[in-house]
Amino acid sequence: MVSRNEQHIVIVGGGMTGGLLAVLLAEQGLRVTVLDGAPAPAMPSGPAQLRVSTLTEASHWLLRNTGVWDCLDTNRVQPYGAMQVWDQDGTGDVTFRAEEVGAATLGWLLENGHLTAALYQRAAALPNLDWRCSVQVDAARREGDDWQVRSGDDCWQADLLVGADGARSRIRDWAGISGGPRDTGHHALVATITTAEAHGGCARQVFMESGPLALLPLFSDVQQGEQRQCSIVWSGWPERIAALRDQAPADFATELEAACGQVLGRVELLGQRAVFPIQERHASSYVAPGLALVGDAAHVIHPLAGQGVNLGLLDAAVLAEEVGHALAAGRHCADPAALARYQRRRRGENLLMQNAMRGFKQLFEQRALPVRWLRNTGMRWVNQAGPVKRFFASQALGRSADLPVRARPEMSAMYRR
C-alpha cells in the first residue's frame, strides 16, 4: 500500500473547478501540484468584473466546508432570494422565492476572478499543495503507470493527472478523448449595468425569440447606489449580438430597456461589453487510465440557467470523494474503480442538464402560436402549482440525492471551521 503523501496528483488548470479540487485533495494528505496557465489571481477591487457566476446552495456548502468561503470578500458577494422568469411575447411568468423551499436564499452571485482568488488564498495555507501560475503545459503522455507532464525543461510525474483546463482541453486531446464542440447558434454578450430601481436581490430572465436575457443582481456599489448594479448575459443569434456589441452605449441601453420591459427602469451601461460564442461539449469519457476530466474539460452547457460552474464544482467534489474512498480502503488515488464511480455519478447528471438547457432554448425559440400558448399556459400553471414550483426551486438550489457529503447542509457540522 502506497502512503497518501507519496502519491502525487497533477491538475492542469487552476480556475474555479481545478482550484477547488486541489484544495479538496490536499486536505486528504495527498501531494498536489496545480499547473495554471494564468497569472496568480488577485482579489478584485473597484467595479465588478465582467464574468460572474451563480452559485447554488450545494456549491456554497462545498466552499464553506473547505474554508474557501471565509477567504471571500463578503462585500462583493450578492445573495439572491428570488428568481423571476417570463416570456417576452406572452403572459406567462414564474417567480421562485427562497422561503417557498425553506431556504434563506436561492443562491449567490460573485465574480469568477473573486472565487479563483479565494481558492488560491486557501491553497496557500496547505503545505502539500503547490499552485504554480503562468505555466504553459507543452505535453502530457502516459509512461508505464504514470503520466509525464512537461512545460519547457520542467517535468512532473503524476500518479493521477486531472484535466481542468477548460473547453479546449489539451489534456483531453492528449488522452485521446473526443469532445468536439456543437454550435448552439448563439453568442453571448456580457456587461455590467446600473438600474434606476433596486434589484432587490432578485435574479431575472426573459426569453425572447432571439435568445434569453438574464439580469443578475450584483453587490452594492456605493457610488452607484444601493442594490442598483446588475450583470447581464444576453444570448442570441451572432449577428444580433454583434450589433448590440457595436452600438453606442445610449442606444444599447435603450435596446436593453425594451428587451426586458424596463423591469428595473432606466439602465446605464458600465464599462465594456464582451462577446463569446456559445458551444456545447461533452467528452465521450470523463476518465482514462490514471486520468480524469472535470469542469469545462468534460462538459460545456448553454449558460441560460447559470449552472455550468456548479456542475464543475460538483465534479471536483465527487472526484475528491471517490479518491478519498479509495485511499481509505488502502487503494491507489488513481484506482480504476474509483474513477469509474466518479464518471458514473457525474456524466449522466451533466448530460441530463445539458439536454434540459438545449430543450429550454428550443422551446422558447418556437414562434408557432400553439407552442407559444402552451408554454405560457405551462408557466402560469407552474407559478400556481406549489409542489411543482418547489421541485424546480429545489433543482435551482442544487439539491440532489447523490450530492457529495461536503455539499450537504445537514453534514456541515462535520467540517465547519
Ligand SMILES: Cc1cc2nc3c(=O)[nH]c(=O)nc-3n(C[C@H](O)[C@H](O)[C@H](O)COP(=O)(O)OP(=O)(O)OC[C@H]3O[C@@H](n4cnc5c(N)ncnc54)[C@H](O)[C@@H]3O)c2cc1C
Contents of the next structure:
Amino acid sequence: MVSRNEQHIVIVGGGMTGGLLAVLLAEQGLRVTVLDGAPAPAMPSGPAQLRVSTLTEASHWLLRNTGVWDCLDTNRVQPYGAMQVWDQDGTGDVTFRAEEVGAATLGWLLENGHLTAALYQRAAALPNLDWRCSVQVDAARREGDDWQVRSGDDCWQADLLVGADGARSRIRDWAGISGGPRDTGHHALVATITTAEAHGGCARQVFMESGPLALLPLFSDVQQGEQRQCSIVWSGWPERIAALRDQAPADFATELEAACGQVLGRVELLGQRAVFPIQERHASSYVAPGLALVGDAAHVIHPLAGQGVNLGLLDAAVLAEEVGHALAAGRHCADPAALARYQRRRRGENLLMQNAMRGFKQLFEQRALPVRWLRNTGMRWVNQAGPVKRFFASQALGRSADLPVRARPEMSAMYRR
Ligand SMILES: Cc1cc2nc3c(=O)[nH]c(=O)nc-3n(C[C@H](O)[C@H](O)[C@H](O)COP(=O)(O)OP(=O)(O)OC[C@H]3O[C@@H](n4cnc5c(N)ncnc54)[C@H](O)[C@@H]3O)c2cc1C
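Cool, the form predicted alone is there; where's the form predicted in complex with the ligand?
Entire complex below, previous chain first.
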C-alpha cells in the first residue's frame, strides 16, 4: 500500500476553487502542489476590488471548518440577511429573509482576491502543501499511471492531476475533454457605487427584459460611510452593456438609478467599470484516468444568482471527501471509483443550477403579456407562500441534499426541519 505522503497531487489553478481543494487535501496528509500563473495573492487594503462574490452558508461552513475564514479581514466581509428580487416590468416582488429559514444570514459578500489571499495564507501553515505562484503551466500529458505537468523547463509528476484552471481550462483540453462554450447573449458590467441610502445588509436584484441588475451590499468604508457601498453586476445584451461602460459617470449613475427605481436613492460611480462576456460551459466529463476537473474548469453558469464560486467550492469539498474515503479504504488517491463518485455527486447538481439560470434568464426576457402576468403573479405568490419561499431561500443558502460533511453547519437546526 502506498502511504499518503508518497502520493502527489498537482492542482493547476490557485483560484478560489483550487485553493480550497489544496487545503482540504493537504489537511489529509497528502503531498499537494498548486501551480498558478498569477503572482502571489495579497490581502487587499483600501478601496473595494471590482470582482466580488456572494458566498452561501455551505461555502461559509467549508471555509470555517478549514480555518480559512479566520484568515479573512472581517472588516471587508459583508453579511446580508435579506434578498429582494423584483420585476422592473410589473408588480412582482419577493423578499427573502434569513429568519424565515432559521438562519442568521442569507450569505456573505467578499472580494475574490481577498478570499484567494486568505486561502494562500492558510496554505502557508500546511508543510505538505507547496503553492507556487507565477508558474504558467504550458503542457500536461499522461505518462503510464502518472501525469506529467510542465512549465518551461520545470516538470512535476502527479498521481492525481486536478484542473482548477478556470473557464478556459487547458487541463481540460489536454485531457481531451470538451467543454463548450455556449454564448448566453449577455455581457456583464461590474462596478462599485456609493448610495445615498444605506443598503441595510440587503442584496437586491431587478430583472429587466434586457437582463438582470444586482446591487450587492459591500463592507462599510470609512470614507464612503456606513453601509453606503454596493457592488453592481449588470448583465445584458453586449451593445447595451458596452454603451453603459462608455457613458460619462454622471449619465451612467442616472441610468442606474432609473433601472433600479432609485431603490437606494441617488448613486455615484466609484472607479472603473469592467465588462465580461458571459458564456456557459459544461465539461463532457469531470474526470479522466488520474485526473479531475473542478470549479469553472468543469462548469460555468450565468452569474445572475451568484452561484459559480459556491458550486466550485462544493466540487472541491466532494472531491476531497471522495479521495479521503479511498485513502481510508487503502486505495490510491486517483482511485477510479472515487473519481466516478465525485462526478456522480456533482454533475447533476451543477447541471440543474446551470439550467435553472438559463430558465430564469429566458423567463424575464419574455415580452408577451400572458408571460409577464404569470411572472408577476408567480413572484407575488412565492412571496406569500411560506414553504415555497423557504425552498427558494434554502437553495440560495446552498442547502442541497448531498452536502459534503464539512459544509454542514454544526448547529443544524434548519436541517432538522
Ligand atoms: C460578473 C461575474 C460575477 C460573478 N459573481 C459571482 C458571485 O456573486 N458568486 C459566485 O459564487 N460566483 C460568481 N461568479 C462566478 C465566479 O467568479 C467563478 O465561478 C469563479 O471565479 C471560478 O473560480 P475558479 O477557482 O474555479 O476559477 P478561476 O477564478 O478562473 O481561477 C483559475 C485560476 O487558474 C489559474 N490558471 C489558469 N490557467 C493556468 C495555467 N495554464 N497555468 C497556471 N495557472 C493557471 C489562474 O491564474 C486562476 O488563478 C461571477 C462571475 C462573473 C463573470
